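Encoded as structure tokens, the following chain is the form predicted alone, with no partner shown.
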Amino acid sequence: MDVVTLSRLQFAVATYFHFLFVPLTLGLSVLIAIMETIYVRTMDDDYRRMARFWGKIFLINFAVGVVTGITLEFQFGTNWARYSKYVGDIFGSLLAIEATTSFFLESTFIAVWAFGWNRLSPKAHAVTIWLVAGASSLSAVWILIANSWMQHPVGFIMARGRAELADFAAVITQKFAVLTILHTLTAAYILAGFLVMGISAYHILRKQDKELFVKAFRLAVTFSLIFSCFEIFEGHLHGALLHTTQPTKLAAMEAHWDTQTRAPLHLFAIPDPENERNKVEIGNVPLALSLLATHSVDGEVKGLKEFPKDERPPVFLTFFSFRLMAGLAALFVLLTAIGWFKRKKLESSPRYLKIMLYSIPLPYLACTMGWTLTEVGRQPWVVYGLMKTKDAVSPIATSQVFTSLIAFIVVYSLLGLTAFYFMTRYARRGPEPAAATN
């Protein structure tokens, strides 16, 4: 492998691992804030115990997420120095804003919240977790704006051989960024909801603290149903935007080879990039691709043959990551809709509860596939249409990247196993008795 491939692999390893923890931080902080707010309004002690229980899982998850995120930013200097030099004026400013505002706010108030249970009034304590949730989401907003700029660069000029910031408002308000933020935050809320439902299902099945976990499940299923439905709607808007902003990604994720109007959509296909066709096509829906991409059955959708071969993303991986992500999104709507109708008779629905317990990994898989589609579908560009990935890598030796890649895999594996061991152990144990939390 060359330096480019190894550096991409190293960044992918670090990003996939980091994003095992980020969405749970984003989503669970909001759910805990809702739990504490209900406690303040009703003084129902179950909701206070609930917030403390999920809060400890949140803290373990948050700590590992922070550690793994820091190494990602270092890689922009170690592995992607040419990229940083070329677009650092824009990309770097967004990361700096994130670190000096949102991250510090989040880190400060998470400590106040964790140590303030018996030192602050219930209302003041609830305010601190809302500040944590807000700062977490704001932190994600800046990171996603930076990523969106790589997907669809706007608000810059080329000067002195590099991209320089010309219109900050255009960068932070562009439609691509807004839709990416909505899509990612919504996915995080779904993931957190499924985790709460899955662990609650485990305890309901074992008849442990049943009343508390039934309340937690009902809260999470309503929360997840709302965001699962919204994700389908928002995902469609996001996909349609690719028609004008990233036509190669749209063509690859649909395995669409020939430019045509009234284009059909294939529910399943086996792409054959070498021969520029699909070996197998199943479930063709006439006109659907034109309608979804352009909002007109007569709309033209560019095919992959329209673009040079060296400017097409890997079709196979882009196509299947999109299909898996979209299929899981539809499944989340179905599972949460069933759960909402069963919310008042959960104890008599053991089969459904077992399904929800074993569904905990599915939103993680959906998020992973989403990022695979986002990043692989942008190739061969690191900044779409502006800078190719092969031109962004640092002038370093293959052996250096290979050594650090192995180190990342070993350290992250140990870190991940430790974190998930403690989270699983604590989740199985359940909340502390009522008297212990006073």
Contents of the next structure:
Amino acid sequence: MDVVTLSRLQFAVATYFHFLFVPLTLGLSVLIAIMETIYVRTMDDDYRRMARFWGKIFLINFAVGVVTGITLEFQFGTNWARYSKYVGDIFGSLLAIEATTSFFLESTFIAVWAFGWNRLSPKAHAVTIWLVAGASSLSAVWILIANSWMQHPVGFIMARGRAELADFAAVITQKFAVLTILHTLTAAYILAGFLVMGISAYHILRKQDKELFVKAFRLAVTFSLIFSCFEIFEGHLHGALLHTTQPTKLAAMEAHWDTQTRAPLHLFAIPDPENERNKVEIGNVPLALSLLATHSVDGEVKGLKEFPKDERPPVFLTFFSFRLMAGLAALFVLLTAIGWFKRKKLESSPRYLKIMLYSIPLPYLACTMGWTLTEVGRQPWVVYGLMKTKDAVSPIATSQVFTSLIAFIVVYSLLGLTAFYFMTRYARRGPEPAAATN
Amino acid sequence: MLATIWFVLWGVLWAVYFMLDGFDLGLGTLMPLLAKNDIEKRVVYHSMGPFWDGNEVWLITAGGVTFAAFPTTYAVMFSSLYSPLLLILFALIIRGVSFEFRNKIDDPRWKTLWDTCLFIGSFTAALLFGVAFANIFKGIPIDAEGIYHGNLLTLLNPYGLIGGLLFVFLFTVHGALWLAVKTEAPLHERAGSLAAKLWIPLLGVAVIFLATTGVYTKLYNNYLEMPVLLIIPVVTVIALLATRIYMAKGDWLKAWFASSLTIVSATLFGVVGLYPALLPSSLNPAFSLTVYNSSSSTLTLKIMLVVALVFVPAVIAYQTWVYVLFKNKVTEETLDYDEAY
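What I would like now is the form predicted together with its partner chain, since the data block earlier showed the form predicted alone; can you produce it?
And the full complex, kicking off with our chain again.
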């Protein structure tokens, strides 16, 4: 394998792994903040215990998120030096702004929150977790603006052999970024909601601290239902935007080969990139692709054949990751809607509770598929239309990257196993006894 | 002008990172020498507990600012220093999760595992930061294309190793002083006397470093051209001596501040000597990356400056508030009331 492939694998390992922890940080911080706010408002001790209980899981998750985040920032320099040189003027500044405005706030106040239970008034303590939640979401905003710029570069001029910033406002307010931010944050909120529902379901089934967990489940189910519905609507806008911004990604995720108006949508297909067609197409919905992508049945949707072969993304992976993600998103609406109707009689719905317990991994899968679609679908470009991935890599020895890739796989596997083991253990153990109030 | 301002800020960010995370890395390195039993170990962890994460963000910001303000330097520096940098990152990973994982299983072998990780992670990071920066001061073999002609062993040259040792001693003294501030007898006494003992080799290494800097680097050229700048190394020497004087007086907090000043001014001594280069080439000075040939566009530097002027003072304010909020001494009694560790 060459440096490009190894560096891509390494970046994939590092980002996928990092993003196993990020969405929970984004979402659970908000849910814990809501729990603590309810506690401050009502002085119902269940909500304080709830916040502390999920706080323990949150802290383990947060620690792994933090330590694996630093490597990502440095990897642009270590493995993607040519990329960094080419776009650092824009991309680098967004990362620096993220650190300055968000990471400091997040990392400083999570410590205050963790160590401050007895030092701060309940109100001030609730404020600290809101600060953490706000800072986490803000950091997502900046990093997603940076990612969106790679997907759809705007507000720059080419000067001195690189992309230089010309219009900062255009970079931070472009539609692609706004939609990506909404999409990712919403996904994170759904994921956290499902975790809270799943763990609550486990305890309700075992009749431990039932009252507390019924309250937690109700809170999470409403939260997740709202965001699951919003995600479908937002995801549609997001996909439609690709029509103008990333036509190759749109064509690949729909396995759409020939440019046409009144284009149909295939619910399922097996793409055959060799022969530029689909081997199998099942469930063709007439006009649907044109309608979804252009909001008009007569809209023209470019097919993959429109683009040179070396500018098309891998069709299989792009197509299936999209199908899986979208299917899961629909399932989340269904599950949360059922849950919302059952919210007053949860205890008498053991089968539903069991399904929710085993659904915990599904939003993780959906997030992973979402990023696969986003990043694989952008190939062969690292910056869409501007720089190819193969031209972005550092001038370093293959052996170096090979060694570090192995190290990443070993260290991260151990880290992941340990973290998930502890999260499961604390989840099973349940909250501290009510008597321990102080 | 704008690029020069960012050069100074770049140096200051690294200096503040070394000052803050320096005591965490130093304490992690000293853990096996300082703490005799589990309770003492937990006290050591707690003395860093609410701070280490916030401290580490200064590293993320220093890295981010290198990327943002000097993208070409970021690209060449980080890819040239590939192996040491990834070693540092892995070291920081195992250091960071030790805090979270250690107290999760009540088994001495489990705890020993993470105490060892804390030690290895802290020591490796401290040593390699020193090696990396000494090599930056000295210059590394990069060609006109910014391609590095060397390997990890190239960096482990005598001057690089002296730099590594200097950082290890600076950080361990700094960490021991922090613990002396944060604890009571017997840990307090042990930390204080260890700081005093470590100060002697620190002084030795510092003298060797300053002398060999004249041999291996061109850092002194700027000082010869503008003698007024000599105030920086003079401050370093005075701060280093003051650290020992305050130790003798038993004023541990002041000793820690003096040690902080030593670290900050020592870093700035190197950075100011480098100017206008950020990464000198040892092959040919014309290949060096400088504020002139590696900085970002004026617009980017301006926007970044506005962000920095608004947010960095805010960061300093709330981080100071956190240090004050958790200013109490860590004792066996306070452990029971706190989270984790």
